[in-house]
Every structure is written in C-alpha cells, then in structure tokens.
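One chain comes next, on its own, written as structure tokens: the form predicted on its own.
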Amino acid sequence: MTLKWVLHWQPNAGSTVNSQILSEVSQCVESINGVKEGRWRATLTFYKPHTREQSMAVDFPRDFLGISLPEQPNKYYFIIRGQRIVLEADSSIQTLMEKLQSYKTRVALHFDGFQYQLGDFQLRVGKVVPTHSENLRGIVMEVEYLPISSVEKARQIMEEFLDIWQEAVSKRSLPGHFMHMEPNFAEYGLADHYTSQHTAVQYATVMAQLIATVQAVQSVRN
C-alpha cells in the first residue's frame, strides 16, 4: 500500500536551476522534521531507433523513456508518451536491448538525492544530471503517502500536504516552486490502484516538462 507524486522544481521566469536551490530544498525537508534515512538514486534513459536508413526512424516511436526504480531493482519500466504506452519488463531487458541494438541511448539522466521520513509520508529530494556530468538538469521530489493505494482516496491528503510544503519553502524565498503536473493514467490503461507503473508515466511527465523549461530559457538567452 502506497502512493507517489512526483514533482519538478519550476525555476521563475528568468532564473535557473542551481546547487543552492537544491541544499536550500533539503534544509526545507528538515526544518519540518524529514528525518534522512539515506540516499537515492534511479536513471531514466531515452532512446533513439538505430537504424541504417535514416528515413526508417520516422517509423519509429520518437519519444521512447526506459526507466529503473530503486523499489523495483528487478524491473525495468519503458514509457512511450506519444501512443499513451506503458510497459513493465524484467531488468534483464536491458541487456538485450544492447545486443539487438535496435535502439540506442541517447541520453541518460540520474536521479541523485536523499530520501526523508516524516510520519506516514516518504520524500525524495534530488538533482538530474546527465551520464558523467555534474552539470544539473533540474530538481525533483517524489511524495510517497504510505497508508493508501488509491489515487482518488489519497488526493485531499496529498493537497494538503502539499499546501504544507509549498508554505514551508516560500518562507525561504527561493526563485521558483514546485510543480506536481498529474498524467492522465487512464489514457495508459492504468486504474486507480497505483503500481510502480504509475511512478514510471509521472516521471516520463516530469522530464518533459524539464526539457520544456531548459529549452524556454535557452530560447530567452539567444
């Protein structure tokens, strides 16, 4: 029994991520009693079709995540936004993935952070960044309600958690907030008790709306 939003750090107009956003958010977990049980971790992968003609890889899907999860060690999980498609494979998947090389990565991203317990609630505070680089992509935050299942039944108690928190890191004034943006999981053909699969298409969510601000402040800058 459990249930997970996961949330990104939306920077303000004009600003941007950086480490001190980041140790100012896990003072914030702290400072309402978060007690640090260790780190965490988890990799998203995105994928490109490797294919000898390049006028066959509009065949294939464009928008192709793989991700693992530090709960699931022995799952794999692959999203693919554009068609609603969610996919739960044994982790060995990833091995034969490299052998067929049909696809290949085309970037990497790592979730790196500590994880919290306050009450009956877990957090996950951690930084994005790329395969061999410290250069940080962005901030996440995963808000795991242990007692209940339900996506429905969890909603109010999670709102008002998230009102808590949100009033918690405004007190620190810190140039953005976070977002919790909540996918569509019927349009994937999941229900309402929430499964690892759930976590996997909120995180595919999340990245999108990361690569959508990186780009929008890039586009500022030129």
The other form holds:
Amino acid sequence: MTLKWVLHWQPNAGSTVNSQILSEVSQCVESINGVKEGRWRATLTFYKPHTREQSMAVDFPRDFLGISLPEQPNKYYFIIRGQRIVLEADSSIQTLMEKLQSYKTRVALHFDGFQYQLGDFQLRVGKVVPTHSENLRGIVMEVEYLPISSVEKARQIMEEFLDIWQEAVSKRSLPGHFMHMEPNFAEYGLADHYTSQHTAVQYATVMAQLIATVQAVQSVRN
Amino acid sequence: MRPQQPQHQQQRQLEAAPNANPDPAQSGEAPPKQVALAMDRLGDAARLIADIRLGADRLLEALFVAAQPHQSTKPLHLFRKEDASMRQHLQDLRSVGRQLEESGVLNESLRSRSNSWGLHMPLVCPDGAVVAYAWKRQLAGQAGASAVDRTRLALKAFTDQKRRFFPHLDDGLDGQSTESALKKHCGPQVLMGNHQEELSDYKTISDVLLHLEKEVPTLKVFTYERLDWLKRASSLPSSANETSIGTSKEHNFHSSNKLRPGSLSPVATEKISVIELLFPSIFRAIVSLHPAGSIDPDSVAFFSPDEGGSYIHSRGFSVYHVFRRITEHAAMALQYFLGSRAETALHSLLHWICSYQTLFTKVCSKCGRLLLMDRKSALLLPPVYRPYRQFSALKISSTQPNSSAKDTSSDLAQAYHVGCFSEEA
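Having looked at the form predicted on its own, could you now put up the form predicted together with its partner chain?
Expanding to the full complex; the earlier chain stays at the top.
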C-alpha cells in the first residue's frame, strides 16, 4: 500500500473555514500541475453505546469511531483512540452492528472532494460535512507518494513535499494553514509498511484535532 | 395510380430521411469493416427494391384480373396478400436506408447525385493531402492515408527504437554539455587506470556478486535463469495487494537461485541470465546478462519494490515516473560502462546501481533539495541522476558520505535532479 499523509486545515485563531478557502486550495493544487482525476469520498461515524441507563454509558469508550475508505470498498475500520486500537473488518460488519444495536451512530461525517494526480504523487482535497447537511466543518487533504510504502523511508520526501505545498498555499494569504500530525503508529501495533489501517488512524487523529478546534472556537465565542 | 405509389413512396423515404447523423466515423469499427457492412446493406437494399418491383407487378396483375367480369374474391385476396408483403418490403427498405445513413454512406450531399453511394468521394487528410480512394487504401491495410502520414509514423517508430536501444547515441545531440564534461574529467583518468587492474580480478558472476554483497550489506541480490525470473515477476505482489509483504516475499523465493558463498553449483552459474538487486522499501533493479552465465550485462531497469507483474524485467518500464527516469539514465550508464571497459562493466554497473539506495534521502548536490519540479514533464522528482562517468567502484568503501562537491574523484557520492544535472555538466 503506498504511503499517505492526511492533513487538515487549521484555521487561524478567530476565523472559520469556508468554501472559499476550499476553492483556493483546489486552485493551489492545480497551480503545482496537479491534474484533476475524479471524486472521492470517505465516511466517518462516531458511535455511542446504547445502554439502558445513561449512567452506564460512562463505562464504555467514548471515542469509538468507524470509517470507510474509498480505496478499500470491501472493508470497514474501527478505531478506539483512547486505547490505541485499530481494527480492519469486512464491510458487512456494519450490518451486524445495526442488528446488534449495541452501538448507535452519534454523528456521521463525509469527506468529499476531488482527486489530483501530480506525477508520482496523488492528492485528495476534501471538505468535511455532516451527513444530511451542507455545513462545511473542515477541510482535509491526503498526500500520497505512490512509489514507496515505507513510512520511514518516505518521510523526507513527504516533508519536502509538505514544505513545497505550504509555500504554495501561503502565497494565497489564506487565514490558516495545513497541519500534519503524525500519530504514533507503533502504539497502534502498526508496522513500517503502510496500510489502510494507518490511514484510518490518521483520520481518527485528524478528527480529534478538528473537534478540539471547534470546541476551542465555541469556548471563545461563549 | 396505385401501382405507382410504391415507387414514389420508396423515393420519398430515401429523400425525406429523418434528421440523419452525417457522421462518417463509426466508433469501434474499422473502415474495412464499415465498407463491408455498407456493401452488404446496399445488396440488401437492391434485393428489396427488386422485391418491391415484383410486388408492384403482382398488384397490377391483381387489379387487371379484378377488372375482369365474373371474378370471385380471389383477386381481392391476392391484392391483400401483396399489399402486406409490399408494406413489409418498404419497411425493410426504410430500415436499411436508416442504417446506411447512420454509417455515413447516404447523406444530404449525395442524394443529389443519382448513382453515387459515396464510396468514391475524395478524402482530405489532416495534413491537407487529398486522397482520391481513401476506402481502397484502408482496405489495403495501410495505416496512414497519405504519404506524409506514413512517413511520420515510420519516423516516430524509428526514433523510439533508437532511443530505447541506443541511448548513448543521443549524447551527440546534447553537444556542448557532453564535451565540457569530458574535458573537466580528464584529470582523474590516471586514477581510473590503477583501479581497473584490481577490478579485473572479478571475472565470474559469483566473484562480482560476492564482492557486492560484502560492500553493500543492505542489499539483497538474487540470480535467476531467464524463465524463472518471468515466473517470479508475475507472482510478485503488486502494491494493490495489502497482505503483509514480508511473508509473501519468502514464499516467492522458491524458484530463485540465491547466491550463497560456497553453495553455488557450477551448473547454475552457467544459466544465470537475470540478476535482481533489491533494496527493501526503496527499489528493485533487474539486470539481464547476455549470453547467460557471462558477466556481460545487456539491459537494466528500475522498479518500485511494490510493483509486480510480467512487465518487471530488464527491458520493462515502471509505472512510476521516478523509476522510469532512472531506467532511462541507467541505460546510458550501461552503454558507457560497456564502452569504456567491457570486462568490468557488470561490476561497475552493479555498484553504480547501489548508489541509488539513497534515492529518497540524498539531496541534490546542486540545489540542496530533495524534490524539484522538473520543468519538462511538470513533475516533482527526487534527484534521479547519479553520475556514471569516471565512476570507480572500488572507491565506495573508502568514501565518506559527506564529501565536498569540489572533489571530482568522489563523483559517485553525488546525486542530481534532472534539471540540475545538465547544468552541472
């Protein structure tokens, strides 16, 4: 599996993300010779335990996520961030979950956008929207370097690409920047060879970051 | 008059054709096939018209008989039957007419001509040449309709082959850059002379490979007979396959003759024709030897370690731009090594290939960066050029990784982007 970094848009303090930023970012990709290829979509679901009494809910993990990725249409990934657990399952497990009714969907988000090819790099720029809503909650970006699969070996290349990318974005004077937070894959039991489980973990980390940002903005407002 | 009607109707159908699509290019059908189909349909149309004429005669006859006194319902019956078959013929003719229109044989401009069905129309080619009998040419299987097209196609095929099999001939086209490189590096020629004597100690494949394994411990070397390599290449896991690469690689080594010191049987050495150099997670290089068992390399190619498939061989091309560029550069390096000193060509080539283990970590010696936008192809690439002229394999073990750029005898430690290299030379 080729190597991928998942970045998210960090708006400057006091500003929020909007679709204008999204279109500027897309133009930026095209300015570094990215060729638009098609659409992509991933779906992330926050689960909450279904318990008879609300008080019991505290005993169960609160950060239980499920994510489906476009490159693995037959798989579904579960992550419990607090306990550093990631699991790859067949996509039919969602049917099982619905039948069990032990965990219900609290919130579901879509990552929706376009895919670009830039030589041996593949970029995806997507907006984060809750299902049944057009409210833009954030922007994510996937940077994939196709020839290598080793997390360590590709690190330098990815860092340099990120520098080039940040430079291109900063020319547009947007209120914010892209951030990459690399989770500690070893804690999740993942090896140096990149897999979709690594991607799932990166998305979970991104979500935690996005939630923290939103909460910070809300607390400032209040 | 009734009998005249069928003929008129038939004319009207041809003329009042509904909005015909005058597009002559049928997607997915070659011109000779289109012509064959059109001929068939014209044949059908001719038969239908003949049937209609016959039917008209019969209708006339039936009318004539009906005009006679003392007739039963026979003529009426005959008339009805003939009417039905005439309508059917006309229906069929209409559909054939539509098919001919769709295939472009029949269109507005041709209807004015009474006899032509469009097959003799002169064709104007994209290059402006006017070809009188385009269909005939295409039936004869000629790729280009005009002489200009055919010449252009031939020139392209020739250039591609030349670039592929004689890459060093392109050096002459670069002109100044190669001449200055030769002048600059004529100093260390003396040094090369001393080392060549030592290199000639490596006369067999096993010598070369053993030395290589000693010098470059991170490298994995495997040798194969030619057919064995094809089998292995096809069974290599491709990057789409996510199952743990470590275990599957072990399984695929069944058919390889792994070179181990002391355990190499003489029979195997004679048949070795493919050498695989693998730097795990970085790249895989395939070198082919010709004839088998010799130390004469004849081609080399680079691939991603995750690529798999029957196109992974010394004359194949990777799907990734970075490895394609290196492969092109490597072909020139190979020709250089063969040209300058054929006996040590394999040794030099393999060591030079090993210098690529820093492909994704070593910055360009000119601009100091790892990634640079290559202007020609508009791609971001790492430094894919490693100098091969004056490359001395024996120096690898003694050279420090951070030698200064001014020290020309340690060129082997340098790497360049595509754009940076030509300026340096």
